[in-house]
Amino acid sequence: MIGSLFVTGPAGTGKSTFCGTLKEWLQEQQMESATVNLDPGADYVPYEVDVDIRDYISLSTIMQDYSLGPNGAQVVAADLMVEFVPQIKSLLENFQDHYIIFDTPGQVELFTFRQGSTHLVDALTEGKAMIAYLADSVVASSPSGFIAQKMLFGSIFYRFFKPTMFIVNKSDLITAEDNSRIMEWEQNPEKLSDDLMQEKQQIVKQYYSGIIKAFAESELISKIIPVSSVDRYGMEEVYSQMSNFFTGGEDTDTMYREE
């Protein structure tokens, strides 16, 4: 593979639709791409799956074998995925000249916070991995919603310590003014703090100011990429970030390389 992108984020942010749209966009640009579904509980995915974890893991079988309900079965399935790394990796050998797009489970915690998740990413990609965190544009258009999603983005970044894109999906659902405000919050923590105080008058100002200051002083201030899977807006920028990391030269990803 040229490189891989693991798409994660809260339920309902449009991860699967984004994966399908990005795959189509890459193919239209004459670039090879393939999709891997890592969600064993997915009833439907809006793209042609090239490698599917559902060929190895069945939620109904897990529920029966372990006497679990749907939620418990999802947790067990997330842990079982590591056992099928050799089979998945063998299939990925057919896509040497491809960008690989991994569609992760709908509930972000099933991928991000399970013990084997970091091993799964490293084992399947041999270090050629990026993470795409998808935020919901409607939620992110309020100061408190933006901060909540940035905190989740930060936990994912430090969990995997891979290049991580902060992608605001469904940008077509909010106004141009809201999109501009989100971009401004990312680059101007003082503006974010002021707007938060106006939204939440009752909060402890010092506490939240400290969180915003931590954003500014850490690696959590990053480039925001607004995208829309409806009109394919932003897909070129997503590809640009991928291309820059995977093929941009030795110094491109110095922060993530071992000395």
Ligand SMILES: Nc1nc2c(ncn2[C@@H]2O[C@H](COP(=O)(O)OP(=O)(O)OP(=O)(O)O)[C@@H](O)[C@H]2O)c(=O)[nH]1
Given for the second form:
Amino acid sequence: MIGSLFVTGPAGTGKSTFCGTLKEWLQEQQMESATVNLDPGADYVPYEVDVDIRDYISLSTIMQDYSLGPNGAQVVAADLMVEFVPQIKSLLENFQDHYIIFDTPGQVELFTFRQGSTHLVDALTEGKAMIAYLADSVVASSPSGFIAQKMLFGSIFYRFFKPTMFIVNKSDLITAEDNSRIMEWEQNPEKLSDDLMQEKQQIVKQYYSGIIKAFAESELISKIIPVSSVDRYGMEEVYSQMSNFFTGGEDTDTMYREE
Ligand SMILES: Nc1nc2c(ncn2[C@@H]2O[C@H](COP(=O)(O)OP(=O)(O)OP(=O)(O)O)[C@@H](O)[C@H]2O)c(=O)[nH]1
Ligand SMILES: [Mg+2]
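Can you give me the structure for the form predicted together with this ligand, which would complement the form predicted alone we have just seen?
Time for the whole complex; same chain goes first.
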């Protein structure tokens, strides 16, 4: 593999559609990629799946075997995934000169906050991994919605400590002005703070100003990548980030860890 991209984000933000669109876009540029579905609960996946966790894990079987409802079964399924790393790795050996795109479960916490998730990423990728965090453009177009999504982005970044793209998907659903404002908020905390005061009353200011300051002080400032997985907008920028990282000689471990 050239490198692996794990696509995560809140339910319904377009993760699976994004995986399919990126795969098609790469194909058109004569680049090879393979898709891995890591969502055992997916009824329908909108792309051709090359490696599928559903071949190993069945939610309905887990529900029966463990007497669980659908949410409990999802948690067990997320924990069980680690057991199938050898099988998945062996299938991925067929995709040597490929980018590997991992689609993750709809409930972001199943991929991000289970005990085995960091091990899963490391074991499947040998250090060449990036994360694509997908936020919803409609939610991100209000200052408070933007801050909430940014906190989740930060939480995912600190959990994996891998290069993490902040992608605002469904940008076709908001105006060009809203798209520009979102990009400006990321770079300019004062503008974000001013716009927030227009949205929220002064009384809540203290709750937000500390958070905005923390984003700046922790240097958790990234470049927002607006994308439309339906209009195929933004794929070039996503690829450019992947290519810089995967073929630019940097390794995730040497990038963020000292040992
Ligand atoms: N307008 C618009 N709709 C989109 C875009 N990307 C995805 N969608 C739609 O959003 C809905 C959810 O898309 P999915 O790709 O299933 O989202 P997901 O994040 O994989 O969903 P879960 O895995 O169930 O959490 C579908 O109706 C998609 O067609 C986009 O860029 N623009
Ligand atoms: Mg999905």
